[in-house]
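Given next, in structure tokens, is a single chain: the form predicted alone.
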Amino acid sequence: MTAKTIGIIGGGQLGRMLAMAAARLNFQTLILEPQADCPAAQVANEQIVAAYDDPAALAELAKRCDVVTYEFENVPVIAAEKLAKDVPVYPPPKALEMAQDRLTEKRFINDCGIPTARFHAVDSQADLEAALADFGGQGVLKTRRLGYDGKGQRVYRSSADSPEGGYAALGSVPLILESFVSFEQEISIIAARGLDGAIACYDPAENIHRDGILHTSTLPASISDETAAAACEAAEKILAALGYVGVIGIEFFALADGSLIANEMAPRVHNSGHWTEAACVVSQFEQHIRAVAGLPLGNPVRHSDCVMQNLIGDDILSVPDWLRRDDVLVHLYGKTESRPGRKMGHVTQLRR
């Protein structure tokens, strides 16, 4: 029995278009989010105005939802679980827990027996002088939790940057230092999981990030077709491993001789799959919600090259230009203010 009712955590633009793939496909959706006028209300049957950890809310999510799924992995593990107890949760608590934490992000990926950067905890200033010292002055300190977008990170490139008050500056909070890596392009997997366990990836697109956010996503990516297929191997593995259901999105940086370091996962529909709304038949959007409702997986096959580039603050001002033009797909967020660094829609260029 497929679900009527789809709760979604989360109003921001991922939840939107969730909400958008959802109706589509003959669901209501019903959202919890604090802010009244999030860009997914607009387009939802329902929302709940409160917090997501809201005992009351989550509740009634439960009650009026035949399953549960959420638009971004800051959603409290604890309220994650508890709601689960009442209701399915796609994709599983157990994923939030996993990638909230970049610390414990990274022992997972490697216990899969995927590489990443090599990487120390840094609880403390000596903590930090050390793991410097191991990686020779250099490497990317970051928060363990709440960082996206580049925010929550202190880069040092070598031995001349004095790594003095850099735990304090960064909040005096649990933190990484990650190596760097020599790669040749930033990569990432957009794949699927059903019920049923059947798996599904799209092909992996070549990213371009600008002040650690994402710019672009090009297809087909500068890769070889072994490397192709062992990022989806990778990701086969993490899904496995995760008991997953629903869509996910990896990073990997890919090196010279072709093989993949692990960046990063989200448990979600990811920027970077944004092209998949244009390019293949079914989007990522409309796979999560195949995915979390029971429904088969749908082809994830491109019926045509493209490149995905995000509209980031005042760069929605050249709407009127995309829109002039007949190859590309405009897709807007619904956001009234334009601020520096906010996402405030994307474009998809198919190159035929």
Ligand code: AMP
Given for the second form:
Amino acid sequence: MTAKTIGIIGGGQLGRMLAMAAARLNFQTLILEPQADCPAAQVANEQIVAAYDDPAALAELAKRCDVVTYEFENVPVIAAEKLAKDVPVYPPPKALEMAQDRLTEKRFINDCGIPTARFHAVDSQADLEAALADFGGQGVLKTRRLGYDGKGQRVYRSSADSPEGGYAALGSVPLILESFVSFEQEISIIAARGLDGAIACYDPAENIHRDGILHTSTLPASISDETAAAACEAAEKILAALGYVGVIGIEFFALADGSLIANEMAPRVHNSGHWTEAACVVSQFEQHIRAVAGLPLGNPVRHSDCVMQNLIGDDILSVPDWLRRDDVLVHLYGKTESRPGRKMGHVTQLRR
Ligand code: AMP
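Form predicted alone done, so how does the form predicted together with the ligand look?
Full complex below, order starting with the chain above.
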């Protein structure tokens, strides 16, 4: 195979792990990221230090790369569409468009025949009050754009929670109120679609969040085979509807009766798929590189049960202990400064 160059927009840990997987398959990687010496650039061939929508930087990316992908979903859609005129961009920019706005995303997921929480667009305090009244005073208010790790959210647990000032408290920006879902488990599925249309689904992970940030992903999830199959079917519908190429992460709430409610999708490799590097022959990172490079998808079968745990902030201090264990794969992101809430690395413990 002749080495080709893959452009990656975004230089965080996901870009880093993609670049590492790409190198193993003889690809060169070129990172576009405004922060110099970012986690991805430390292991990639080269970095263009510029904004994600810098026209000259995008032109250089198009010129030097055979294909361009991205590691986060807030790449400006216009920049991705413009780039796609000059070089293949995978996943397709339409996936970015569907995932960037929670309202568009929920409508799209519903159009694929997959249930979500009920929702109302909220563009004023009056909208919020009407929407909360419709949901019996309960719901989760979220910013439509740029929310992550539980940021930009407010939970209304009962009609005793006053809606007063709720719209302004989230910045008077476009919001969405979702009905409150009483779930048994939060699960996610990592799936991939190749250039040839083939689809591969990893087993669903069961996810626990702490302070809005993913804490652990456990395999297998405590769900039935039917529920697991339903998650894969939902992923197949979404991938097909988007003419998708690459890896996608889709989060669901699993209800007591085993049915699934889709929460959100990320058109990229996903934190809840990091376990695949330790418990599958082909990780989500290699799978994504294979897909965008037009190679056959790898086998997503899991050979071990496992638990992936994020190392957040000072959790990084526990690395010497993790390194002493013989059943743990440690993965660090090359970030020199630890801050509360910052993802510094992760560990995957195999349960044999
Ligand atoms: P999100 O940013 O949409 O992933 O939401 C962050 C977390 O908030 C989720 O992982 C859930 O634990 C909780 N959450 C979000 N939306 C809802 C909902 N509609 N009902 C109940 N819990 C929710």
